[in-house]
Amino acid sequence: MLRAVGRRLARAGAVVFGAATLAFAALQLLPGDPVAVMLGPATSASPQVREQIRVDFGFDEPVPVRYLHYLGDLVTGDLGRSYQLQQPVTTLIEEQLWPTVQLVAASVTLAVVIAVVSAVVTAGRRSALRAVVTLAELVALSTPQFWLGIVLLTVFSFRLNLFPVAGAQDLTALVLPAVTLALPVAGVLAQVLREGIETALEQPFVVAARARGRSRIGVRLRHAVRHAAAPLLTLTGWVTGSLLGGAVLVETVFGRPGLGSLLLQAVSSRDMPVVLGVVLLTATVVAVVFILVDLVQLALDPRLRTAAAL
């Protein structure tokens, strides 16, 4: 078991290392002079100032040396300084982290609740309700979040004045963004969960359990749900990424502060250290989620445990 954990940690480490290297490569690929990007087109800084910045940021060193410096900085938790905002990237991220965490946490909860209810209620039935729910899920997962957000804003904020139009001041401001972010994810999760339950219900062990006297409900709760959890869990990594990515759009639509807004601003002004900081953070979170999911799978399925106990 320890070896299984160790192997997964090593793999996650390799992914994070890869993301860091990719980020560094992206930085090197950036066309033009980073100092010019940093100063913007309108400045008339003297060559001395430019040279000073160059030395400060280490642009004068050869690439391999800078790469090692960069890796060393990363290990000590230093993501560099923003070109534009002249602040450490870690500070910027810390400032913007909380609203995004709130948004993602609320969305995850909402998505899982919606998915579980809609899947468990309709799985294995051939009713009109199932057809309607299936259609709703399909629409939900195909709807672009930026448009969904705009429609919700138009209806609930501008027309009905139920929720604030922008900002992140209180919980009411969280409702619409969380719903917007959650709906497409909920659509996918519900479909996968229903598929999982229905597949499990067709297995011979379900017949065997019912032949021992288990009720329909009992079979679902005692047998099928655990089997349906596996495909759902494998999606968790995707869900995390999808929510973090969707946050960029949702935060823009609702004018919320957060990592997404920070990232978008940085991309627009080509403030690479900030872009790379956010990207690296996301990759790390996703990699860690993958490990956790793997370990939960191991706990859930004894067959995987046997295979993993190598």
Partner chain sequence: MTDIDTETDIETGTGIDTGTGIDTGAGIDTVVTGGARRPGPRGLSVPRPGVVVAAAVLALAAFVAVAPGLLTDGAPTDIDPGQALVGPGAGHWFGTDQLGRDVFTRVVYGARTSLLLGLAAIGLAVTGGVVLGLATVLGGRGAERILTWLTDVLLALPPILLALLVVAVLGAGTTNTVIAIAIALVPVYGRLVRTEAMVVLRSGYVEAAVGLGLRRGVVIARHVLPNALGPVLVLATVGFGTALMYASALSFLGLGSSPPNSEWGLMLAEGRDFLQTAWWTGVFPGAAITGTVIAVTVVGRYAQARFAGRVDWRASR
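Can you swap the form predicted together with its partner chain for the form predicted on its own?
Here you get just the chain by itself.
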């Protein structure tokens, strides 16, 4: 068990290191002078001022040297200072983290509830309801999130006035963004969970449970869902990364504060420390979630513990 945990921690560290390296390399390949981007097109700074800014921010150093400085700062927990806002990146992330955590947590909860209800009701049945639900899942999967958000905003905010148009002041402002993020994810989870339930319903233990007098819905909830949950857990890491990525668009459409809007602003202004900080945080969260999922699966299935020890 300890060996398995150690291997997973090593892989998580490699994932975070790779994400930080790729993000740094991608920002170096962006066209244009970073000093000109920082100052803006309307600034008429002298060449001496521009050169001084280049020296202050280390732009005069070779890229490998800057990369080594960046890795050294990461080891000490220093994400640097924002070029535009002149504040520590950790402070900016802490200020914008809670709205994104609220949005992702609400979206995950809603997606899981929708997926479980949809899969339990329709698994193993060939009916009109199954066809309608499957079609709805495919539509949700193929619909761009920004377009879905605009449609929900137009109908429920501008037309019906049921939810606020923008902001994150109360729970009502969280409903539409959470639905926008949750529906595509719920479509994927429902399809995977339904297939797992249908496979579990064909196993002998289901026949034995039915012979003991358990109802159909009781067998599905108590036995089939439990045995079908392993693929659902495996998708948790992907779901987390997907929701964090989708938050960039959703927070922009609904005018919400959060890491998404912070990242969008940093990319447009080429604020490299902020971009790298958000990317590193996202990679760390996804890696930690994958570790937790693996540990839960090891705890639930003794066969996996045996395989992990080999």
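Positions refer to the first chain, counted from 1. Keep in mind the model is a prediction, meaning the values are calculated, not measured. We call the rigid core whatever largest set of C-alpha positions still superposes within 1.5 Å between the two forms.
After superposition on the rigid core, displacement of the C-alpha of residue 132 between the two forms stays below 2 Å. Annotation for residue 270: C-alpha shift under 2 angstroms between the two forms, rigid core superposed.
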